[in-house]
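Just the one chain here, the form predicted on its own, laid out as structure tokens.
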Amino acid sequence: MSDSKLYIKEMPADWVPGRDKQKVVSPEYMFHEAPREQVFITGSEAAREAIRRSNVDIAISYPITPQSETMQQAGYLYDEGYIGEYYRAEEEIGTMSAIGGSSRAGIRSLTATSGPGLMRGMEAISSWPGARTPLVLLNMCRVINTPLAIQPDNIEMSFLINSGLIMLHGENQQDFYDYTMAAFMISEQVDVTLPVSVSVDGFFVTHARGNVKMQADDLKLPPRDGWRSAVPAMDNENPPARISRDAPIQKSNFISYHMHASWQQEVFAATERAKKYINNYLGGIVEIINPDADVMLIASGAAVSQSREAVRQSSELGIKVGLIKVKAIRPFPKAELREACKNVKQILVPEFNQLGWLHKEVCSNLFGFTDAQIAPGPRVYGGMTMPTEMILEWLEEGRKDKPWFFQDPF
């Protein structure tokens, strides 16, 4: 037998887990009434502080840049007793399968990933909505295409759009903090009961610092009630075989078609029902600047920050440009965009990806509801930054009203 010893950290006899020192408050008090103090921290630290106040029962993850730093911060919370259980899985499919299982067991569950990790775990992730698993996935976007890179690029979000997840897309460190806490409350509403992904553009948000207004750390959100769900939590009375539906019925083609189709309809209806909670907790599903402008920028994520500066600089030149910040990709704010753009003449959609998935969403949802010309960009990808000058140049080109400018070159 070796002389080596397994060293296990021994807690003092009077140690109290951090979560036991916190006071439970209502979501309405936490988001709208509790005093806040401003701090200057990274996005990863902002996510940590959101998790600290979210009464999380279990976190499971597998490291991948730029997600690793955030979940390292979650490890500190586990050590301090703010997370009930925390472990590193062996790979991404195992991570997403395990966190789905913990959610089915009725406890508040958190995981996180980035880029290729998201793609590798998609087989399990795509099963979450149909199983009605309320959990939170933090997604720190990065390049997924070859050649391999770790730089920010949010094309991966296009693979989640029609999976049945609720999708929030944060602009900055403040959003990463607020959206993460709100995600738990949204996902666990009985008329929703769906997973929520909170995406931010990696490095631009996760590793950069920004001002974040936070509530006191002795407050926490209410715990999850595992029985308050669209489907019951798994236990001896509700074993997995029962919740998964009767296998012989699933093998009857006629019945299984109708059962699967109706269940998909319910999942996407539940996604739409989440909108009222997004409006409540996050102050609206969109934010609109200069709503009476003839030219409008529509953006989500970090592209919003560059768009804000373009709006400001345009105003200094005596040119009014509007901005619509899209906070949720699913449910998509189609009614809000249709109302905001009914009199707009030109629309630009800045994005941090080559595909232009937000541009496609805007076009499909505004078709027939606006006469505006919708430009497919500007777009940067592969980890490149988006200088404000690029948006200003596109705005200048748009003012020349050239038909080719509004055609998607991709």
The other form holds:
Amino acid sequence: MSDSKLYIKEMPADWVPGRDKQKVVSPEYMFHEAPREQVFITGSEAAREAIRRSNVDIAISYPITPQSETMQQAGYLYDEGYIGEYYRAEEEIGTMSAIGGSSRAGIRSLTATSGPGLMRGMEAISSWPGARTPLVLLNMCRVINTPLAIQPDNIEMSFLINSGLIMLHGENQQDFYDYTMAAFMISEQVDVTLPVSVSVDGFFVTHARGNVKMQADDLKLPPRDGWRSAVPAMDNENPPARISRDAPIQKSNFISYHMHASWQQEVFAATERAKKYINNYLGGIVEIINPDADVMLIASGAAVSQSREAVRQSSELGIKVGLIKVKAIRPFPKAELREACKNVKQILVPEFNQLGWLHKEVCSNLFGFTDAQIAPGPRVYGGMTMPTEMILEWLEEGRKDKPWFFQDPF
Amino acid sequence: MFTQENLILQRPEPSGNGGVQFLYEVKGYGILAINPPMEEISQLHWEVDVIKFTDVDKYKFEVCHTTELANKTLVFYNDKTFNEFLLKAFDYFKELDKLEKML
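Can you give me the structure for the form predicted in complex with its partner chain, which would complement the form predicted on its own we have just seen?
Then the entire complex follows, led off by the chain already shown.
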């Protein structure tokens, strides 16, 4: 104990935090007008650059593969003065509880995790939407099932689907960059005031390089205004601050069932209200390629990339296949899908998980709105890759008359 | 950044292993380059093959390990050396085209 010392890095007297050298611009300018320059970087580096431009007040996380590298990069940003406060929490329940608290205090808050870390933090995470805490959770997906593995698999997203969070699912490094910045702005809208998760498929996005078009690094988004919110931020300068809602909403640990029910309805209504901001900042909640095709692939995340190549290779064979890229899982783009699929004859849903959570979302939202047969796949999981050939083979099988092909094996 | 000259296709790596595949073409020959996912940023590198196209329009090709440029898959550890190789390869393919026409 006698040799242990608290290390505090002393900055030169003339040191200026990086964020103080940046110019605040509107989200509209940042997302739609600011000139961009293309670089070739990993998803972790893309997230770092998004955080640099997002005016983040605090970041808290606990390391876990494949998230660790991104938050290591965030540590560099803290060192350069682009993040106000940053620390490694004791584990994920502590992380998710602490970042929820910082958001309640009215400051822009960021955390990140992966697979088992997300599972560990779920109790605290599921409390965020009801507490109306705007914050951003970066989620780099990996296997959660035993035996232990660190491979890409996005089944963990199924646990977030009905938690009340807004859920974005990025395809590639560019999405990880764009979605992260947009997530802060969506999260903090008064009629939203909800946490936003930005999920990407681990390793395929985080640990591989891709083209990213970025704005200049001397620009940053406007700061969070804690008082511009659906519920007021805690006034920590005048303790004690109340964490629970005022009576009659809540009295001690009691809340009436009809009050709780309407509170939940409001959370999920707020999720739906986020759609207009997603449309604005991300250029639409879906992207559609070949909208007039009879056969449509519906995918999110890295499965979109493989589907794009399958669409291209199909066109070489003279076969037109469409693709709907789903950018947000919550709010789910049901109106957009119903419109896009009303005349479609077959739908395939490529996914990186065993459950087929996107397939289930597609089926439940299209039921009664299309006559298309919806195939439960192709699916890979546990770290398996999805070769383009696999999608092409499924497309070919779909052209044969096999009723069993469209039955979910699980 | 590396040159975008003679780049005819960039696509998700078709085998599904992750990363972007870049396809360059000059006079029927080309370069196939991939920067695959790695556990650490410091391990990132380019894996590069010389290829010969069988159908440029449909991006059909065969790996070609019989040129003077390379007799195996090459590895480059940074964009600068990869880019230098690309420029050298483009010149080489043009020369090769001239020589093949003389035969």
